[in-house]
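Read the single chain below, which is given as C-alpha cells and is the form predicted alone.
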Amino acid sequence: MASIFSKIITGEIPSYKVAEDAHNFAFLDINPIARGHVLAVPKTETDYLFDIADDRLSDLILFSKRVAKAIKKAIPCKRIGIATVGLEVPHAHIHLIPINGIYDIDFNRPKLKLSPEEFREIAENIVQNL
C-alpha cells in the first residue's frame, strides 16, 4: 500500500509543493511547527532514511540543501534546522524547519493552524527563492 507521501507525490492527495526533481519532492508540512516547515522526500518509497542507496541519499541531501536555502530567503529565521525522525510515516523524509533557537525543533509544540491562503503564500515565497 502506498504511503501518504507517495500519494502526495503522484497528486492523488493535494499538497503545497515547493520543489521537485527527477528523484525528490518537497512540500509544506500540513501540521507545521513553524511557518515554512517543509518535508523533503525521495520519490521512491523507502521506509528508513538510511536504507536509501548512497547515491540517492546524497541526492536527497543536496536537494534538501537547495530547498533549505530558498526557505531561509523566504522566511525570516537564523537557520534552517533539519530533523529525520521517520516514525510517523513509513516513507523516508527530512523535516526542514526555520529556527531561531535550539528549542524550536520540538515536535511536542502546538502545531500552527494556517489557512489555505497562508500555505499558498508561504509555498509561493519559497518557490520564488529557488
Second form
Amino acid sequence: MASIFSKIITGEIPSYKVAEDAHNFAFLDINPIARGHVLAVPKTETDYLFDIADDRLSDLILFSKRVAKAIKKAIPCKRIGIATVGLEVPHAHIHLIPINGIYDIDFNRPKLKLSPEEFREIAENIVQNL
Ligand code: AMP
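To complete the pair, please output the form predicted in complex with ligand AMP; the form predicted alone was given just before.
Zooming out: every chain and molecule, the one shown earlier first.
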C-alpha cells in the first residue's frame, strides 16, 4: 500500500507543497515544531533514509539544500536545522526546521497550531524565495 507521503506526492492527499523536482517533493509538516517546518521526501518510496541509492540520496540532499535556502529567506531564523527520524511514517524524509537555538529542534515540544491560512501563507512565502 502506498505510504501517506506517496499519496501526498500524487495529490491523492492534500498538502502545503513548497517544491518539487524530478525525484523529490517538499511540503509543510502538518504538525510543525516551528513555523516553516518542511519535509523533503524522495518520490520513490524507501522506508529508511540510509537504504536510498547513493545518487538518489545525493539528489535529496541537494534538493533539501535548495529548499532550506528558501525557508531561511522566508522565515527569520539563525539557520535551518535538519533531522531524520522516520519512526512515524515509513517513507524516508528529511525534516527542515528553522532554528534559533537547539531548543527549537526538540520534537517533544508542543506542536504549533496553525490555521489553513497561516499554512498557505508560509508555503507561499517559501515558494517565492526558491
Ligand atoms: P517521523 O516519521 O517520525 O519523522 O514523523 C513523520 C512526520 O510527518 C511528523 O512530523 C508528522 O507531523 C508528519 N506528517 C504526517 N502526516 C502528514 C501529512 N499528511 N502532511 C504533512 N505532514 C505529515
